[in-house]
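Here's a solo chain for you in structure tokens, the form predicted alone.
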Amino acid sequence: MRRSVRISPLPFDPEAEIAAFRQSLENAGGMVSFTGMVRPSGQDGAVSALSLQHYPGMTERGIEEMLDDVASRWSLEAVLVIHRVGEMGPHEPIVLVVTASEHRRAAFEAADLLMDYLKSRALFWKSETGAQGRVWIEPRDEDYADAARWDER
């Protein structure tokens, strides 16, 4: 499985990344992508900025270990994970996950597992800035429940 993980403070163009990924495929019959964006509103109202911090090296190792798990579960041709860090404004892309496999089900499930991991278990710290100031954001109970369903498989 070809894999690429990129964590960066630089903005990215999801459509361009997906197009380049698609052009690199040789045998895939299906490709799934998910783009997460900064929501314009949060727990305390309007959001003017979202800030993500990470532990360089350790965050990437965690994602790579998750990709090892994904490769043991499904036969994939390629996986791309791009995650922003730093400060972002509403509607900016935060995360892009793209998976490709011979058959659709593997691509869908792999992308779903990766997003559940990134949302609830990856080493990122998130805060929102709005009218109430800066507020730290924790994963919701639903995020943990989504991730836990993969532990049973």
Second form
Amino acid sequence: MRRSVRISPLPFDPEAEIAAFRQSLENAGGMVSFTGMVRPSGQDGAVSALSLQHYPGMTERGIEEMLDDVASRWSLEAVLVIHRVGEMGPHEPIVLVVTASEHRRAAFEAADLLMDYLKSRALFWKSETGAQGRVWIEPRDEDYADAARWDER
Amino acid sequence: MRRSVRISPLPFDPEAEIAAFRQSLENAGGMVSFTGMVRPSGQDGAVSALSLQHYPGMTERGIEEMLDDVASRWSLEAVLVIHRVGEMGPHEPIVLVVTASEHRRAAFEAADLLMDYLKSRALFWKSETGAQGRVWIEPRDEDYADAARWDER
Amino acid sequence: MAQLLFFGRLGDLAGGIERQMILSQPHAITDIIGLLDAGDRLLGSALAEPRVRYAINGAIVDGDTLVEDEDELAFLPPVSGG
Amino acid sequence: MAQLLFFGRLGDLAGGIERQMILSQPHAITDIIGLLDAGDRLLGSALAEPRVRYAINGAIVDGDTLVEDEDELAFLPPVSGG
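What would the structure be for the form predicted together with another copy of the chain, rather than the form predicted alone?
Complete assembly follows, chain above in first position.
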């Protein structure tokens, strides 16, 4: 499984990344992408800015371990994970996960698991700045439940 | 739920479609895409060409009914379905499904269901031309099983 | 004149996707398959396979349904999209 | 000199993400939280919350683990990515 992980404060173009990923594929019949964007309205009304912090080195290692898990569960041709950190505004892309496999089920499930992990277990800390000032966000109960779906398998 | 369905013999650029779809979103926090490509090796060895046939009018109505079902199950901001018909070669995109919702689970599940439906229930007939001449393809048992996952819900 | 449509591999057997048939009176789909079978046993038995579905004017129907002279009758073998 | 890192809302309470601490001998993480609590009760009680995890030099450890003077000790509150 070819893999690529990038954590960066620079904006990225999801579709340019997906296009380059697709061009690199040799025998995959299906490609799944998830793009996460800053929602203009957050937990606390209108959001003017979002900030993401990570722990350089440890966050990347955690994602690489998730990818080891993914590689052991499914037969994938390639996986791409891009996660933005730093300050960003409404509608800006935060995260991109792309997976490709011979048949579609593996690509769907791997992208789904990676997003569950990234949302609830990867070392990122998110704050939203709105009318009430800056608020640190914690995963929703739904995020923990989503991630727990993969534990028994 | 905004929806768009297109069946066309013309090639399409998946990432240009995904980009336009993303730009149109107002409050979605997550977008999922599935792109299906012609695999260079099919059921019968190397594939030199693939041909897809549909029943104009009836195929589109069937997909619209799937989208009614999707709209009744999940809260989505928008859905896009593009399906190519006619002749195409290895690596060319055949199908694109894009979904967007406030939280990611709905977008993942809707894209997954739509692909299961498109693979096993939508009115398309596929043939592959390889070393043994033209072979008509039927869904794999896995495709029927995937689609049946949604029946009880 | 009824319009008959043969999709997928049925079109290969029928020698084309479209065929016209004059129906002086309404016929059940199974009767039409019988008429086609009389002309071409290979085509007839392929159309009679249980996995082949029928549609009249774009709506799925069963084999007892009557086809009238202005109808479009489509034979739909198992599908395979995406 | 040990390097202390405070992520997420803990950084707001600590007045910055980084802080140095001279450890003349190894201390358990819980002892270090006690030292910080003596200077700032708000920070100390936030660090002691059960959902806060600890990492030494990038590896998750429990509160009994000893921190040496060259170590990097990170306090990790609940995460929220993507």
